[in-house]
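Single chain ahead, by itself, as structure tokens, in the form predicted on its own.
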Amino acid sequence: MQFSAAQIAMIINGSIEGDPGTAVGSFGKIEEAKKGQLAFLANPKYEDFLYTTEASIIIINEALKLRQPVNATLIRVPDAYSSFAQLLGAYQELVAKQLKGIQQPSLISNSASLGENVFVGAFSYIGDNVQIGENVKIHPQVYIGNDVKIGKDTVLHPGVKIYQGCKVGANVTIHGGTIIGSDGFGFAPQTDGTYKKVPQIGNVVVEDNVEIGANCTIDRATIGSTIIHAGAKLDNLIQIAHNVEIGSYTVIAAQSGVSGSTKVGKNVMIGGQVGIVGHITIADGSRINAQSGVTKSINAPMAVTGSPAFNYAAALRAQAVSRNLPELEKRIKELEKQIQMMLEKAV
């Protein structure tokens, strides 16, 4: 597909410097883009590439002052990064609209309800009494269990598995290999040292505008629901245990895990490889640094780091002190010598 500078400027509400008829058919990074590609410049560190790139169209900030002439057609916007993201979204939506119909082989229950303009990729399975909204895109090899509900404009990438009874909202994106609704990790210890499985009869509820990365696992509740609230964003390789709640607009980076029944508040930022124990609460607006281990509730918004995690500012002070320990040890030994000499003189 080819798009002109005039068409692109209309989508992102930008102003053109150069030829409005310049056309592009793909995207490229500004440092390596070729003719016929569109690039963007948001980070000043890459400004030198603006004058050497072969890109045909470049999106730049309104405030940027050129140091020399540029060969490409420019589109100026208030925020080049946001406008580029907007353009990519529009392009992705356009591509998605071309996916329609039901590919074969696939198995769809006669009791399932599919909305208009739904796409079902080959080798997918849709169980009994499933309800799927309009414009949903189900890529190949997706499994949707009985009684699942999926809202409009949601995208399920290849290999997604959604177990029975779970609910997924509108405009949700779930990437390949993710499993929604697997059993929570519940086993009751017995007197003979064995474990008896506790049936997990709840479900998972994923609200609107959530994005879940690849190869995540979100366990169904023992009773009730594991809930990912509206607008939350989960990276790849994340484990969410049974009966957890993730607050609206919270973001979690890769390889993090949240143990059972923990309640994570709204607008929380969780770095990569964070571990959070079960049955605690994380206050709205908290910040948890990468590789932290959170072992108790965070009752007021704060930044924490370390394992066990504690206040970020205090952690920095502790690190500064630890770096000075060799010098402090030397000074203490010197003071001990001086005290010993004073005591000997006094005798």
Second form
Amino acid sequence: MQFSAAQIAMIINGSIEGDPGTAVGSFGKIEEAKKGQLAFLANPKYEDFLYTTEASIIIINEALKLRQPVNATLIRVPDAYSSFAQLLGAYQELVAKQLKGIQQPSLISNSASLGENVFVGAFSYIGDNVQIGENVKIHPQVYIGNDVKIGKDTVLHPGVKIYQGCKVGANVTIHGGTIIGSDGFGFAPQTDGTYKKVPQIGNVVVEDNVEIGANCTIDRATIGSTIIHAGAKLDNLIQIAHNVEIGSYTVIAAQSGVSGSTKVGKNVMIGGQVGIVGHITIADGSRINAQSGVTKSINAPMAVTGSPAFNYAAALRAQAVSRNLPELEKRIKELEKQIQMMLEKAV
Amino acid sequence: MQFSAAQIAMIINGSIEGDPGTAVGSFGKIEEAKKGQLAFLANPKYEDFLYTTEASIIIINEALKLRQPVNATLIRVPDAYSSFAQLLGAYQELVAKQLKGIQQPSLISNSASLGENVFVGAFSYIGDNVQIGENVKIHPQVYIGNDVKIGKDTVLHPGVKIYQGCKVGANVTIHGGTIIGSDGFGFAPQTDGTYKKVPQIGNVVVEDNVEIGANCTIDRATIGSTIIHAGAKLDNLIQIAHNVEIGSYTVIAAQSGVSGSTKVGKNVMIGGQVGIVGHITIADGSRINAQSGVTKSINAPMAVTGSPAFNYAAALRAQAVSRNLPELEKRIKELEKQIQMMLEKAV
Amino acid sequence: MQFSAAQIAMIINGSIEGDPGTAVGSFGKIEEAKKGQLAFLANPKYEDFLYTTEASIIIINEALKLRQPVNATLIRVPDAYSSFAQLLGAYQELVAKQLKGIQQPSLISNSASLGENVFVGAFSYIGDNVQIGENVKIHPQVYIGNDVKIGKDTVLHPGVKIYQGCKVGANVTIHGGTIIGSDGFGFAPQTDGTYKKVPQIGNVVVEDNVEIGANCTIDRATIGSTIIHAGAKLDNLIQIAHNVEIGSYTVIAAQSGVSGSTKVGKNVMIGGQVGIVGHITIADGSRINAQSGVTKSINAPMAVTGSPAFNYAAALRAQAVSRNLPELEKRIKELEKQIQMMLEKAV
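The structure above corresponds to the form predicted on its own; please give the structure of the form predicted together with another copy of the chain next.
After this comes the whole thing, all chains and molecules, with the earlier chain placed first.
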């Protein structure tokens, strides 16, 4: 798709300096952009590139005063960066919305129901009694088990697998390779040292406006539901165990894991590679630093770090001292020597 | 599928109070169950729900005395929870066993042999000389490379990939997205700073009754086999490197990793996000706490924690003190001051 | 395929003792090998097996003096282990190169271009304008989005997903389940506590001779490219965030993660389960110990460990003391008591 400066200026409500007919077909960084690309300049330290770039159209701040003539067509807006982001968002939505129709081969059960404007990519599998809302985009090689329900405007990227009986809300995005609804890890130890599987017959509920990254695993509940509440954002390679709840607008960075039956509150921020044990509660608004290991409930919003995790500020002070432990030990030895000498003198 | 109270009572050997013809088609928690669902009551603190639930059938303990009339049909058993679990297990087995036949499109090599009652889901790939035992259920989008052998009653969930030459035993369950037999991570450093790949020509052997979670990676051996011994249970997102052995009935929680050539004994319990270095041995019956980093062999069964990991009880004591390090440092400063004063006085 | 001792001796430039017509079809460890298999003996402690093994051909060191007669045909070389590795490499290349042709069903866009000798496995998807170099092997169930470019001799194992617009170089290997080009984790917090997605319109560039393990996730850049430079080697389950660069010949062990916009230099060695925060720089040649958490730039090559990570040698000393913290505290208490007594006496 090609867009003219005139079209772009209209979308972002900017004013044009140069040829309104100049056309671009892709985006580039100002320092690398080629002819036919759109770039932006927001950070003044990149201004020099404005005069050397090959970009055909550049979005710049209204306030910027040119020091030299510029080859590109300029579009001036109050805030170049947010106009650029707005444009990208609009562009991506446009491209995504154009996906439509059923690619072959794919397998769609006769008992499945698909809304308007749904896309089903090749090699995707849609089981019995599945309900797919309007505008849902199912990329190739996706698996949707029996009785799954998916709300409108949701996007499932290539290779997502959703096991039988799970529910996914509207406007959800799930990235490639993520598994929704695998069995919870439940095995009852037997007296002979073996294990007996505890049947996992619950499901996973992913509410509206959730985004889940690539290659995550979200286990179904033993009974009831594992729930990712509305608006939560999960990065890649995250493990959510059975019967966990993740609160609304909670954000979890990559490679973190939450163990069984733990309830994470709303607007919690969890760094990367964090582990949270099972059967605890994390208060709304808590912040958990990367690589922490949370072993106890957090009952009031606080920041924690470390493994086991405790109060962030106190932990930083303890860490600072811990780096000097060899020196501290030396000081203790020195004290012991001095006391020994004093005691000997005293005798 | 619908089941009557009479049928259920027969399976779990219970006695009916109410209409034996009452039918249910799914399960629910007693506090949420709707008409047409089966619930159970085991924990006395939920007894109030017994009188308000909409569930059609409820399994309760023989000993429970009703305080009020109940709408649902009751089935009394000695232990409601274990009868319920037994019922779920039976139900799941029933559903799973009904899967049968070859969905199209799928690709099955002419030289592959399939046992009785095998299910092959759409978009699955079965390579040359593959042997599949009876009752094996291969869900959609599974890849089984050449010369793989799979024992009877095994279940491969959607998207599992098993590379060429690997062996999977009987009654094994592998969850979605797990990769069995990818190359071990072996690269010989060259004098010019580059690396040369060490060919990985071994395989992976998964013995009987093993369960492996979703999105795990189990690398093939350089030479010989990476082995998951009978009855071991692995959670999600676990990394098992080349030439590792995991002992029978060892349990590993999510996101843990075991490095190359390490031998983990039997009945070991490994928490989540644990790392174990290569070329060591972990004694049978050891327990490794979550997020530990095990850097040395554990030669006799013990519990460890920390990174690097050491004796669990000692580590907990050290952790407790380490949180007070700033205060400890203050006490040392105070001692130094006092000694300084005493020394000055003495002079 | 069967190979005779004569053929093998020619490839590895060895001399035969026994029947040059002896044929083998697979490899085995000397202690386990069966008739029709090739084994090697490099480590003298395994010499006893030389006289009992059923292997048909054995590669041994020139220098080895036989203590007993041997049934197998021997091939003598200066260094048995490296000749064996060389042979395996040659064998694997041979097998891999034989893969050719387009399996059905697969979906290849009319606008895609494929080089000579390309293999496309069943259920693979190749989108619009994709360019595939010669000898590329695309195993089953792979997804290649629109406008992706893949250099010659590259191997994509089953289930790899490469999102639209990414570039993969020549002679690259990517293992099963790895996701290239999923969205970077970028969400702008809004004043009402919700998040707005930041469009991710960059791509991923994987340069020549890179190897990436199974079930990794490499996110596309917000703008520009996430880059894995030539010759880097990544193990399994690794997370590379948006706009990260990994330097040439850097090696990363399993389950490590690098956060957004961080630049990792060349020839860096990163252990398993390491976390590196965003927006920092790691100097060429640095070494990061397993499970470290790197929170600050490393400006000159050094070895680090711990979370937060610092100088390796200093960290080990601090760790050693930290294990004795309870004893250290006892010594402080003892000092306090002694001083107290001395002060009381002095009064």
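Positions refer to the first chain, counted from 1. All figures in this text were calculated on a predicted structure; none of them were measured in a lab. Rigid core (definition): largest C-alpha set, two forms, superposition within 1.5 Å.
A displacement of 2 angstroms or greater separates the C-alpha positions of Ser56 between these two forms, with the rigid core held in common.
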